[in-house]
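Shown next as structure tokens: one chain only, the form predicted on its own.
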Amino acid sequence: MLFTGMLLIHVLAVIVWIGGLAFITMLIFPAMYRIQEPLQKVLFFQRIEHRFAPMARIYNAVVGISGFVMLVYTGWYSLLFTLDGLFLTIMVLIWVMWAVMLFGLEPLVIKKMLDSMVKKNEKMEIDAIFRRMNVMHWVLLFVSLVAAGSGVMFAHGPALF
């Protein structure tokens, strides 16, 4: 019962989290490119980022806690960094990468970068930074989908082959 509850919470949090990332990557960035005024572009992104970032941190924590409970409950932690636990290890490493980014890099680096853009209001720099951020979001979306696929492979791998 505990495992099933944790699995349900884990999967639902991952779905909402990756869905939000996909929404920002596929819809928000293209919408932002249509905004001509650099300051408006930055403010538009900040409004969305300030709402989604706290939710992403909560999703990351929920995914981490539920994943940790499942690892301990099942004893799967012993599979980490082994060939049998390759897909499990991939999921954990991607979660760690996200945790570092959401709780460390994003609040420190991205916030300062966006605040700097508002103060400078330089169109070319702002556009270049948003293009790099869009590429980064596509990479993160891909990596997140790899983690989700790894979860499926770990749970059902032998049955798939």
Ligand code: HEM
Given for the second form:
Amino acid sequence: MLFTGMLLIHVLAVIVWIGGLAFITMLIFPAMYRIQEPLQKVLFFQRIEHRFAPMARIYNAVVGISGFVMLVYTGWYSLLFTLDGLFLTIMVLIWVMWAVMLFGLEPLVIKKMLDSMVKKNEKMEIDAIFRRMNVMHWVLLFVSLVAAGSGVMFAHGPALF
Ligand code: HEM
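Can you switch from the form predicted on its own and show the form predicted in complex with protoporphyrin IX containing FE (HEM) instead?
Up next: the whole complex, starting with the chain shown before.
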């Protein structure tokens, strides 16, 4: 019962979190590129990212806590960093990368970058930064899907070795 409840919370939080990331990457960025005025462009993105980032922190915490409870409940933590637990380890490491980014780097780096763009208001530079951020979002989306795929493989895949 506890395990099933945690698994349910785990998967639902993953859906909302990674779904939101996919939405920003695939729909918000292209919509933003169409805005001509540099300041409007930055403000539009800033409004969305500033709302999404605190939510992403909550999803990250919920996914991590539910995953951690499952690991303790089943004793599967002993599989971490073993061949049998390869997919589990991949999932956990990607989660750690996210936690570092969301709780450490995002407030320090991304927020400052956006704020300085608002001040500078230079079209060329802003477009270049947004293109870089778009690529970064695609990479993060891909990596997150690898984590989700690893979760499915760990839960349902055949024993590997
Ligand atoms: C980016 C982070 C993560 C994503 C996207 C993710 C995604 C998933 C997915 C899609 C499943 C498969 C569920 C199923 O098909 O039944 C799963 C299972 C699981 N996850 Fe994660 N997860 C993440 C982080 C974590 C963390 C940090 C832990 C542990 C501390 C964890 C522990 C587990 C466990 C134990 C299962 C297996 C449940 C079972 O055997 O049915 N996950 N995860």
